[in-house]
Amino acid sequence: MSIKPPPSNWFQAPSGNERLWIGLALMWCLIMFVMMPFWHLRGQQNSTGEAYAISPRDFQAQVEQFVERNQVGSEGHDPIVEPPPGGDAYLLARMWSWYPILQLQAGETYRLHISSLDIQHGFSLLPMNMNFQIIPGYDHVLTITPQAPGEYTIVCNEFCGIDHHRMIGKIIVK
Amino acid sequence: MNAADITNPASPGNNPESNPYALNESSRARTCDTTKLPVCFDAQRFIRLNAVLAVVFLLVGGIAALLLALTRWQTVHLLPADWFYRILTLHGFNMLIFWILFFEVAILYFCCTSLINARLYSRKVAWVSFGMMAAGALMVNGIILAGKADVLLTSYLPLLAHPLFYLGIIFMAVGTLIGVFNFFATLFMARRHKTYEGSVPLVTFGATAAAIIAVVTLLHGAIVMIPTFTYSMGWTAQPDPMWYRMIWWGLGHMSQQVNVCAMVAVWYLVATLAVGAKPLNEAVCRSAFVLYILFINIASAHHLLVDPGVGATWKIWNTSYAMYLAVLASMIHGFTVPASVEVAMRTKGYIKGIFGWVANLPWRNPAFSAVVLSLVIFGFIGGITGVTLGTQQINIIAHNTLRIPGHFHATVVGGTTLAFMGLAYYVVPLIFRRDYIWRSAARIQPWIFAGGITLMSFGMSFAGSMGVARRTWDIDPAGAVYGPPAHVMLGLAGIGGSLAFIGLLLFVLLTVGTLLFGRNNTGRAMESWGEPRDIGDAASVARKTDKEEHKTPGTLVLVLIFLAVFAVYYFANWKALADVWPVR
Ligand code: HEM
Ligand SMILES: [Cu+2]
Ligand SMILES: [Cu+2]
């Protein structure tokens, strides 16, 4: 009875099916653990959390400089900016936009710096559905390699105020 | 009788007949007419108060839930944006915090009195706890509805709410902590004055595990909420947002482990009440509870898997401690609970084949069906998705999408909430002493709620796999990235959510209706929900079960199916991850 004190000899080793199941479950738990370090060595998709402390003001200045140096066009009010292949790219999150529009080359690897000017935002790259947290004061660096050419959408997936659902950005891959 | 008892002035001395701490000898207690357990009048009063308030908050959260489900269903899109986020905040607090915590305090008071024959340590302390919790909850709800705290459950800094919002949360946390203190004090007095023999029952042990984790959890709450409160008053500087996330999830995640512990304790309790189940091996069940206590401490890490500033090694270590022992604990309970039921049924004579016992289970008992559904939904949906989404790299394709609410509505709603609803089908007759009205509706209520939540969870999970974000009022500004399939999934989630709401409303109506109009059962056993009869002649059963007693082939098949489903889902997610852009 689980609602009565147990008999005094309650402490016994598991046996039969119960022991079998505990063994199987433990093995499965170990497999699940091993997968994570394994993927760091062999897999291509990892979140290392690489980040640097930076004030929102300084980050904004870096983004402006990046845009000035590398702008290749514009769409509406938004500059389209193409970083040097293999170089650093900057993306600013703020209520409620992503700035600027990035233009990247497929197959090249970029160091993509993302930070926020105000509150927390969520970087969600569609349609791949890749998601990273963006926090003011932290320059979050994603070392990322775009694959197929096309237009990709960034949505914000951390609640950031009344127009959160309108915080949409774009990445163009050539 | 040992030395401590003789030297202890408060001890009743060597006359065990007059132990003032033992319920069965106290005038402030009664004997339950159904279970013959002693019931402490003080505990009974506070179980009633806490349970009633819990159900009130469940209703508030439920109405909010319906509004949310009908808003995220893009075709209906009921609320305006500001009210969507306000109601979402209201929903999170009333469900996850108020409904769950008030009900858990009621469970704790039951487990530390009736089950170990002890009287509640202090009525005054219980009043203070109840008063603080109620005041805190009212403050939080008032501020949210006044539109001064549209910050959602997590209230991530630098989002800022009205100071009274944080103060309300602090009240709630401290009030709960005081209730937990009352629980421990009762346990301590019971042990010291020997109100029971040997070890505490398994259900009390599980409740104790929950209470221990609750203390650590609520301390995290204090650590994070107090500086946030002083910041909101303008007295101190803003805490670092990343620090806030880490400590907040120490509160937010660990409290989920409290819920799991309490839920598992309820599984064991209801299995005992409904079919007379008894654990095969108490040591295994108890060790599994201990694993929860030891290996959950910084599992808040799995909320920070794609955060900046915390490294991969830290993330991997703290999600798994190298062997996922908290997950192991749940997998053990997932075996021991059905196995105990299987053995109980086989002992009653239902020995046909592997699954003969399953057909003869008391499916018409709503408490029992609620617990079975809770176990299945928690394990097959909530557990499998939770461990997979909490895998360090897989989180990249899940973080902050609707996959997350799809997961936790299968744990804390389909699991914990449903188990608590099931328990209510005994609490009301046994503690409030009223038999349920409209019993045929009660018998189907768990199925409606479970069906609705399952459907909603599927809809949310698939929408999330297509990239639909959680906590988002409208997905159409994103343009064509969300095609018709995503809209269909949101529709399914909306339909499932509405169905779950009907199940929830039915539960509240039945329970409140019973409190008002149910037949009083004082002086007789509660009207039975129906129990499996003993079949077959005792002699042949005895012959059979002698050999078969500890054989649990049915349960073994079930858990093996579970493991297969788990493995398929887990590796399918690695495959999906391998298809996205390389990133590090
Ligand atoms: C009728 C039952 C329920 C329905 C239809 C329902 C529906 C929903 C919906 C539609 C959301 C919003 C998802 C989003 O857009 O991000 C949500 C969020 C949530 N629900 Fe429920 N829910 C129900 C019951 C519960 C219960 C019983 C609990 C807890 C015990 C719960 C806890 C939560 C939490 C914690 C959130 C997230 C709040 C936030 O993001 O701040 N829900 N629910
Ligand atoms: Cu945003
Ligand atoms: Cu946002």
The other form holds:
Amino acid sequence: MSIKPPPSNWFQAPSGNERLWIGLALMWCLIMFVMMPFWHLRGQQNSTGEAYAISPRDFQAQVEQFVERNQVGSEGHDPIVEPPPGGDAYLLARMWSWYPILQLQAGETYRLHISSLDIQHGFSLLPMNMNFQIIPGYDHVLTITPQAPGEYTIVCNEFCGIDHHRMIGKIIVK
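Could the form predicted alone be shown next, to go alongside the form predicted in complex with the partner chain?
No partners, no molecules, just the chain.
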């Protein structure tokens, strides 16, 4: 049996509900086309775009110095670190933890340096809409100003191995 071409009148223009759904899909495409640049410019959801190349071991040494200078307590085995208002804060992603726990002041602006020690991780700050890829060898700098006191959860949203589900960190805002 050979493959036969379709009959010459096989195509029929959309009609009825099919036209409605095609129209709705095109309208949604136009809305998204307009909203993406709008949120980029006005939504205040974008990082500063600041990133520097650094070896993972050098970044780990910076984090350890930061912890040594600014530790104010501990929770279990994790140090709680409070950087000076307006200063730099460091956060290290590694299998399967965020290190250290940060304690920040509401209304103060910080430069948050984030990097990974081993593999790619995802930084998602809940319940806010922050989502960044954290890659070893790069110091990603985010400028943040926490507004409301509380405890905010950091979740890794990039699968990083068998204990990925336990990779949860914390930022405490006073």
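Residue numbers count along the first chain shown, from 1. Model, not experiment: these values are computed from the prediction. Whichever C-alpha set is largest while still superposing within 1.5 Å between the two forms counts as the rigid core.
### Query
Does the C-alpha of residue 150 move 2 Å or more between these two forms once the rigid core is lined up?
No, because once the rigid core is superposed, the C-alpha of residue 150 moves less than 2 Å between these two forms.
### Message
At a 2 Å cut-off on C-alpha positions, does residue 37 qualify as shifted between these two forms after fitting the rigid core?
### Response
The answer is yes, as the C-alpha of residue 37 shifts between these two forms by 2 Å or more after core alignment.
### Task
Take the rigid core as the frame of reference and indicate whether the C-alpha of residue 106 shifts by 2 Å or more between these two forms.
No, the C-alpha moves less than 2 Å.
### Query
Cα shift of residue 11 between these two forms after core superposition, in Å?
Reported C-alpha shift between these two forms: 20.3 Å at residue 11.
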